[in-house]
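A lone chain, given as structure tokens: the form predicted on its own.
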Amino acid sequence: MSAIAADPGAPGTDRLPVLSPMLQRLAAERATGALMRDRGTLYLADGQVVHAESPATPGIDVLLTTGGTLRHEGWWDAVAQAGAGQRVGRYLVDSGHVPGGALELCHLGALYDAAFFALAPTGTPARFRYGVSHWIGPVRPVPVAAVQRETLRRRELLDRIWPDPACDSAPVVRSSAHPGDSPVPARQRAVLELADGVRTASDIAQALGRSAFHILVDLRRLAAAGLVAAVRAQPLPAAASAPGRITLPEVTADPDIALLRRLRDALEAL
């Protein structure tokens, strides 16, 4: 069984923000294993980040296949042939499915994308499982310092575009504003068309097969232009949670609204 270490949380510091003290300690000790955080997992080998995953962003399989770099059959062939041996990346290159350079670029993008979400602030303690490795296998390791620097750079970029992070996690909806004289670029228009009040940034990224961070950039720009807004959760009225209370919905378009209200009041009096 793999040993598990726990991260009690980040102490305060006046220096450059430390995204994960535990991650820095693991890098210093050249650890190998999986750092599991609230929004994703970082895989380390000899203290370097070799892969990252987050439910908030599409995986490398989606990025490779949606972009046309790899056919779906090629991906599943690699998983079937090399997944158990944790050599999927190497197999994709050796079998001719994907050029080595293309795999490295896509893997690096997926790693930074997932790490951005995995290293998001959280009150949940992290855990590290020693000896765990990912089935994608070695592609190109990245120093922990580089991952943290890129994560901080991305946070600063988003804040410069639009400081309100509401669109990052909530469903987004198109506003009634018109783009005006400045046409919306094609990439942003594709995002705008999926802002239906139900989908979140992660949902849009999955639908388009694009980096979730790049979707956040587009949404912040659209929000800054007044073209999208986050759907704010509406709190339930306090009366709705009162035990034994029967609540009927308000019906504003019905001409017999007074009758419905009398019926509601009678039911509540029971």
Contents of the next structure:
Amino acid sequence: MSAIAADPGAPGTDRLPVLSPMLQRLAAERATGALMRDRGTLYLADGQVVHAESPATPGIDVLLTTGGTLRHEGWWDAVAQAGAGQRVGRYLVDSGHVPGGALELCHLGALYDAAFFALAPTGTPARFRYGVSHWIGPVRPVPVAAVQRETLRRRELLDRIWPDPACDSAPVVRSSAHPGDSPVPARQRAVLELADGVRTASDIAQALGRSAFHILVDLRRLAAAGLVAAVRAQPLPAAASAPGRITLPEVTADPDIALLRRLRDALEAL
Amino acid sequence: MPGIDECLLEVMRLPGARGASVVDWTSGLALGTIGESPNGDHEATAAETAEVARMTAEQPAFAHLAAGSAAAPAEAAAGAPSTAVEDVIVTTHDGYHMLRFVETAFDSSVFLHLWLSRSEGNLALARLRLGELAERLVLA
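Let's compare: the form predicted on its own is above, so bring in the form predicted together with its partner chain.
Up next: the whole complex, starting with the chain shown before.
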């Protein structure tokens, strides 16, 4: 229901826009391997997403060890014992390090989180390496369509909370304009306390051992309340910094440049 | 070792259970679903119930942890329970909706949503059982 009003400018497109034509094609051919994009990697097995990683968000190891679910030694033991066999997830559960349900919850959260960043619009061509799999091993595979739908829904969610994406990537700082008059929920307060003008959303996520998308949501709420602002590196000419819907689903028809190049090469070789 | 699916199957064994899901209330993501959904779309339902769960979890009136807890901010930042709220119950003319917060050792904002038929369901039983299952989901 949330996708209906998304594209008023595109008549007759009741289908969701495709985030990555390459990913779509790989799902259709039930491919196994790693899709490497500018801001992250999606691991596929039989055309389903089994894992995702992005430098923008903490990995499952950070998420599990920060809260104390798993001690660092437990993590490294699992990697040492089961990494080569690519069954680290299974090993963590079987050896009693992490309860099965907790691993699924944490892994799914990390997967959708990393996929959100990995599928961000980019001009850099994606690459796919067939046959590559991740050492975490099978936990709970997710259909490509679900990941694309969720990524689009998340972009809209952020935009609905506060339409300015400035806080997503720049260092954030508490604004002094509003002293603590309005109560800030505990989870947002933890984020607010780390907004020191140096840390970015990703840094805060890493420090709290929390999903970076969750931090983006909190930062947009805090920005909407006037409690944080992005630190702008150099003041750009006024025309260049027009806020608003800059990087939103309209851009999603990323031309899959790698594919186009391969097509062109193939045609030239005829 | 129970996982999300086993947990949801157990939830559905409650008398009058019509549908259930495991949802992240910060993002509105459905992590697992089973049975029917009130509006025929589990993902939309998850996003809607997540908003209710979030509003409840974040209200200062419900965040009151213990009498005279002046140290609440530090305590909350240390991240013990993510909310003082255990569950939310919404009653409609033909059903009950129960949102049960799941406490995990790692950082998360997860709840279980159970949709119960009002004529067949037993609210007290369902509430107790959902609490047990929410604990078992993240215990070995």
